[in-house]
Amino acid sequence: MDITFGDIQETALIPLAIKASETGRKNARIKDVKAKEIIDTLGVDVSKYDPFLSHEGVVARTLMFRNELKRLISQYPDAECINLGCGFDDKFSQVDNGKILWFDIDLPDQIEVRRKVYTDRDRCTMLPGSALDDKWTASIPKKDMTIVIMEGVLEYFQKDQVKTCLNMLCDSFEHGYLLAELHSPFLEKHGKHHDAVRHTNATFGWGTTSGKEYLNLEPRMSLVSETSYNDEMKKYSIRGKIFAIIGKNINNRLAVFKW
């Protein structure tokens, strides 16, 4: 595998170096080979990465959008699924039906890094493009139903931002749902505090109390669902009991969009 430190955004090693330190763990609540292939090949001390907390939001995430897309997959077997902004997630191998059509899409220089990692599948497919413009959307063949899944990209987009990305999903595919991880505004004012990201150039974008105000953005979307990670963080620890009470509305949430 020809990849390095430099080829890797450090905020892409956050959930590699999480999901890599829980695959090694004995009794492992999430399975990802290829992201402790991956941190194993760097041969970097990422332990900076992997704070109790931001360890128990990424389980909490990675288990919640999972099941999230299975029980819509189940409802619509013949969908396709776009992972926009994938990084180097592979939520299609736990996911797969045997029928649903999946494109990992990403900006150029991260799919061309992704590829060095992954190569297509029947029925998985990498993609160029942003979240921000729709010329990859043509690439995309239309279905009935289209599943997109934004994990850890709209919290680092600003208010305009996240409006031109829902306005450009909504005009590009008749039907869908939007699976996004959205943060609050108390993250946006205080992200530097981060225990993970502060250890990035990252910033986040903006945050809300609830994802009504997305519809504000675009009103041909109704929210179907939101849930915060501290209800699956919750069932493992005493300590995750604890932030589900101090941190109850601070915490990043699954939410679920449908138009």
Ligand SMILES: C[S@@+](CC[C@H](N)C(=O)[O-])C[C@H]1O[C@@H](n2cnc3c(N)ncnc32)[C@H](O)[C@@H]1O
Second form
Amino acid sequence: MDITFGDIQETALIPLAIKASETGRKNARIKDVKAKEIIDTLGVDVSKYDPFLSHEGVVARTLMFRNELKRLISQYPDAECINLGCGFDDKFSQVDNGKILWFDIDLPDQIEVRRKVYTDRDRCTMLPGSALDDKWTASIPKKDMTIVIMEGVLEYFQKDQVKTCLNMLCDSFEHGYLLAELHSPFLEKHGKHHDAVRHTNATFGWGTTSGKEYLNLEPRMSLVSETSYNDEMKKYSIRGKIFAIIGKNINNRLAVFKW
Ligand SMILES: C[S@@+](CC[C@H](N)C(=O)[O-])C[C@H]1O[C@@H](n2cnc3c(N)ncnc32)[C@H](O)[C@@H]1O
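Right, the form predicted alone is done, so what does the form predicted together with this ligand look like?
First the chain shown before, then all remaining chains and molecules of the complex.
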């Protein structure tokens, strides 16, 4: 299949490649059979997107986002969930409780490619839209609780774009949680050495040392928790343990915000 990706859109191949390769391993920590199927259907070469640290980071974040999302969904079983910048991710099938309403949102060209490998399901709908404007939110029914997931997306935004996105979410949805992947100023500066992203044309945007820095951009939000991926990565390998020490403040984090 002949497919061209935009610079940030191409980064969606990284978690896809890693989830597929982890699924094929003995004692796989995550199972994502759909990821392998997508790679085969699209016929893309993803071999360069699976180096050690990125592999461990994506496995860690997949587990951490899934667990946090399951916890929130058990608290709000009728919530509406929005995977903003969904790429090829299939979180809906990992967390569905039979009631939630789910929307997979990404840029129009990415949704076009996603439609080649996914169809809309009962309560799970794909929509083209940008995290930087609110046009798509008009198609989303208003619910009491909205849970927004931004995994591997805000990392590519400049500070003013992060602000636009946070303001847009609070303006569009009355109450919500945002599960966001945050990265450090170190990665912002040294992103061209990142073991997987350096194989793409994407560059990292505004990095933070704490999710509290987001609150200056959107005072309606509060920070509920913030956890380094090191906490998960160090469980699995000596290299993960060592990175948790030398890379103590530079690994990405899962931050949960509420408004
Ligand atoms: C690294 S991928 C992550 C994909 C997915 N969340 C995952 O974890 O597998 C980044 C995604 O963000 C999407 N993206 C970039 N800019 C965006 C924007 N302004 N609005 C919505 N999505 C965007 C890209 O198209 C891409 O699918």
